[in-house]
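First, one chain by itself in structure tokens, the form predicted on its own.
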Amino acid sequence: MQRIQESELIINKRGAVYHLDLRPEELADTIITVGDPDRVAAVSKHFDRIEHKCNHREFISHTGYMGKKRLTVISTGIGPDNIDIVLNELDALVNIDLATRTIKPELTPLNIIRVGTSGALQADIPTDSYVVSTHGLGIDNLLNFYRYEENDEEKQLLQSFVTQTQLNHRISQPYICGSSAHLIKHFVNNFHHGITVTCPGFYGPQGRILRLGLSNPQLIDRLTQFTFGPHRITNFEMETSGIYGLGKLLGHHCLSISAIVANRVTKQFSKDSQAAIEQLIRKTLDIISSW
């Protein structure tokens, strides 16, 4: 087996990766992510007891049980860059030996949940809502970097997200993948379902204009006029195809769920977004710990 070289996956001193400070011992097979690292703290409050805490950069991470049901929760910042770190250097702590640097020869699949905030594409998704992305739609371009092809469904999904939304080659060449159907059966009884597009920015990429112009300013009337069969685009954010496309690749399982905070075409923002996520998050704990 091929020796993973030290410039290629960093292991600091106590034996852990180096961005996530984790070492195998300490992470849960199942995982919640939040993009804010004090949502952390939010989410482990629920906890009966926390075995593990650890704090480097923006990344936070709880690990402990509920129950019988041991789970990590770590945070990984804004942005598909984040996201490489962390899908990566997950992988890495069940599914590489970091002793000698080589992948073991029986892989482990993790349940890795995105519990975060979005933002509506659709009148009728009022904020204060639940999206669960059934598909995640990049124009964030980071899967474009790995050996990804979708099936011929998924191709002609996004052949006609391009016509439909214009979007050019310059500026993203979109990708798609979809979430793990062992996951979202579980998210289905009060939960809105659809597809949804992770962007690279939040301001031009979701199309707001502060003093700026824009290169596609029609954008996000795009979005949310796509129709494709049965599906049409509800949310858009900064992480989920990230998460759904190298979730894919590595072989573990991948859902994203966000808390409504805004809906861009009535314009309208939560009058209490903080009490919307909590809910999300009590009813994405309930759901895990029942399985």
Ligand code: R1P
Given for the second form:
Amino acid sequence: MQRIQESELIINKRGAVYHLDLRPEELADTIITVGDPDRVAAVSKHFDRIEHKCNHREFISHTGYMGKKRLTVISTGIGPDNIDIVLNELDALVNIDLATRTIKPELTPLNIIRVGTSGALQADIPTDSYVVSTHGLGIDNLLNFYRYEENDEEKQLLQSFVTQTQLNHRISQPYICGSSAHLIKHFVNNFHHGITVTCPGFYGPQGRILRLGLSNPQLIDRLTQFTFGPHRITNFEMETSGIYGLGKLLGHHCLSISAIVANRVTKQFSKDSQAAIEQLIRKTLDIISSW
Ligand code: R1P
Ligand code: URA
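May I ask for the structure of the form predicted together with the ligand now, the form predicted on its own having been displayed?
Starting with the chain above, the whole complex follows.
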């Protein structure tokens, strides 16, 4: 069995993975990821008890119980680069023996659920509503660093996306990955469903103009108008497709759920985004604890 070298998988003096500073026994196999480190406590305040808390860089994690269900909530910070770190280190915690530095013969799938915020790309998806991502369509480039291939339907969808949006190769080579069928079936009532586009930034990469001109000023209109059979793009944000793509490659079940705080078509921003997120946290925890 190949030993993974010290420079490739860094383990600190506590026996914990480098960035997350977590040891295997400090992680549950159902994990909620949030972008904002302050949102970790907003989730864990609903736990019946917290058995472990950790705080390292932007990666705050709390592990505890709701009833008999053991959960970890962890902040990722903003963006796909952090998702590369979080997904790889979460996977290492369950699927690599940190003592021998070898891949375990039996792999453990995690349930990874992102509870985030997002901007809607359809007029009929108002602020303070909730979107479950059927697919993550990445224009953030992360999955292009891994050996990843879409299935036939995803390839067709992607081809149609490139043709319809005329996104040029200087911006990105897009990729797409579906959500976990195992998880999405629990999140049906009161959620919009659709394709989520993951961007490598909040301003230019999401078509926002403050003082700088954009290379692709029609980006929002083209994303809004895109259709492929029953599919349309509902929203964009900055983590979903990396979570879906890496999760699939590593064998985990992943789902991304977003509170819509901005609508980029109607140009509105939520009057109380904190309340919308708080309600999404409650709904998500209710569903998870009823599995
Ligand atoms: C940008 O404001 C951030 O908000 C969204 C985006 O994906 C990005 O991380 O998610 P979170 O609210 O979970 O951070
Ligand atoms: N998060 C994003 O990435 N974009 C938005 O418009 C709102 C939240």
